[in-house]
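Presented as structure tokens, the chain that follows is alone, the form predicted on its own.
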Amino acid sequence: MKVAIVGLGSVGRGVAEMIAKKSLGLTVTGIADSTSGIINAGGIDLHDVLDVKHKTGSCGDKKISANEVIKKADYDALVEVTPTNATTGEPGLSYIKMAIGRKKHVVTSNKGPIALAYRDLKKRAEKNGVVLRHEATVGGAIPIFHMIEHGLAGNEILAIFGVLNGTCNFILTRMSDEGLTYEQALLEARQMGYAEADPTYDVQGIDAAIKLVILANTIWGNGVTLNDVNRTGIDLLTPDALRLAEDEGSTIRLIAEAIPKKGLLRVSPRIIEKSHPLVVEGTLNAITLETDMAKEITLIGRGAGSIETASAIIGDLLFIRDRYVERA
């Protein structure tokens, strides 16, 4: 299957590692960054872009822009990995809208547009007769959506609770096993490069209450918004709030949560028993679900992460070859 990777951040480096290196039947015939591109229908030298890229920030013409590989690159598949933008979702909405157009598939990992416009994404991608997946935009390395689509086939989804923030579980965990502040604790996140230079996006939910959006409208397509999530973030939490909890055998964790048919959407620190299985360590994301017939099931993986996240895309792009592009 011919491929079109746009975004040549962590993420988009580390799809191109993996199908470097793993013989998957991918032949990548366009690639973009945000200054330069590379178009070559008869597959391009990953390992040769990846070298230029780290010795001059840049992959290759910049007289190639991303449209024009968009545009022009001959590809059965995008993958749309730039940064996310939260309020507009450019570029990487024009991006996707661009090659559900020519009537390719697209694969991403970037929340902006699937949070805002994922109704209307999906029709156009169904109009096309080409699909939109976008297991990387949650939850990492866990194959979320994959379980419910497959694995819970015929179960309905009652209610979705998560820690999908690792920044936030990070400085948390820090928080109750060593008794640090909230500032101790984000200055060793950004120190160890858990936590940006501004962490506003992370420890005020922000992130998670994206995330929680995505989930609820590719669940129950209800067309929810960040503006209907009740969001409180962590950063106004003490070591007094986590001592208490630890004096009852619980702790405090970050979690989104929905039940729809409470019109419940909530994002917020939470008390919870330490041996409840939504208490994970470190960086680690943890997403139960609870359904009808298979009543609660909890995933626990890498919530973020270069090779983790490239995993999800690539599980996305096999799905798309094995079950469109080779029956075609």
Given for the second form:
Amino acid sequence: MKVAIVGLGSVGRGVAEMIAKKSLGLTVTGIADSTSGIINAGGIDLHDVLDVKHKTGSCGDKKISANEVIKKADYDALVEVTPTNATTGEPGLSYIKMAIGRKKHVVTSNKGPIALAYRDLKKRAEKNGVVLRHEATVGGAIPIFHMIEHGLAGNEILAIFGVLNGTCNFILTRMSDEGLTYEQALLEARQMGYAEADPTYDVQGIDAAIKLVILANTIWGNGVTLNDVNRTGIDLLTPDALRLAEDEGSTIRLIAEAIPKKGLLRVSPRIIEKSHPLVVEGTLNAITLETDMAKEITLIGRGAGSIETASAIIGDLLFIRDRYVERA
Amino acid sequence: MKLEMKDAPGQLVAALKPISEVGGNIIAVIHQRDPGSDDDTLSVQIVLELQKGRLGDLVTLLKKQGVHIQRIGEERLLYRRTVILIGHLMHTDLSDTVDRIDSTGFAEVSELSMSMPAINERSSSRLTIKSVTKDDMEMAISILRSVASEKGLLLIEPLEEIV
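Same protein, different form: I have the form predicted on its own, so give me the form predicted together with its partner chain.
In what comes next, the whole complex appears, and the chain from above leads the way.
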């Protein structure tokens, strides 16, 4: 199957590396970063491209833009892995629409477009006879959507509970284990490269809320948005609060929760028993689903990382290849 | 409560029927034959949930059925939930915060642990609330939510997972 990749940040490079390294039967015919692009119908040498990108910061010809790659390259599926913009969804949103318009399948890790426009994008894809998959948008390497779609096919999903932000979980783990203050734990998270210079997006629960919106829209198609999420962050927590929870065999974690029957869509720090499967350590993510037949199911895994996210994207690509492309 | 009745067919049902008549919810029925006794009475322990004030009605109905009540155990507030409050708890009148729950009559703060790091710093406290029914608990938590938002306190609720 032929693939085009738009975006060569950490995730895009991870995908390119894994396609180059493993014999997956995927040929990359187009690549673009924010300043340059390559189109080669015969297949691009990914080792070369990664090398050039590493040395110069650009992957290819400055005269070829991402737009051009999406519009002109010969591919079956587009891997859209440009940076997330939670407000406009751009440029990813336009890229996805462009590829779907050309009747190309799309795989994305980009939360912005999916959180903002999933229903519209899905409709466009259906109309054009292609699929849009976004496993990598929630829970990093955790194959949550594959599990819901296939493993749990026929189940009604009654509720979702998730630890969806690794930065917050790291901070809370450190506050709980070492008695650090929020400020100390945040500083540590920065030093480890887990937190951005401006941590607002993570610590105020916005990132977790966006992922919750994506889960809710994908599972129930209910069209909820970020504004519908009742959201409280972790930045006002005290070490004393964690100790008080600990005294009763519990701890505090940032939990994203959706229960449609109760109209509940909430991200908030919660008291939770330490033995609960959602209580994971460090930057791990975890998602518990409550369903009518299977009852509770929890998946735990790495919520971020270049290769970990590539795992989710490649899973989507191979699913598309097996189900749609090579069958045709 | 511990009941004593005739060891004859239909007696247990006769003893349980009044419970549903007063709107009670049976949680457990423990029915153990004492091997040492060979009389024709049967002792049964029943754990049940009942709206406040209905116990008297139940006792009357049971007596009418000829059931002898050996003992009525302690009445307990069944639901228990622990929350944590963070903020300027003393400056925002902690005793008023507690009183807003206690004054409902259907829920009460049964435990309170508190830590105050320094003057002017936010303090943290853990409150255990008890109530008779689940609905009462939901009501108590929602009162606490509005008190917290009115006083600028951060309320951390437990994860309740029953859908």
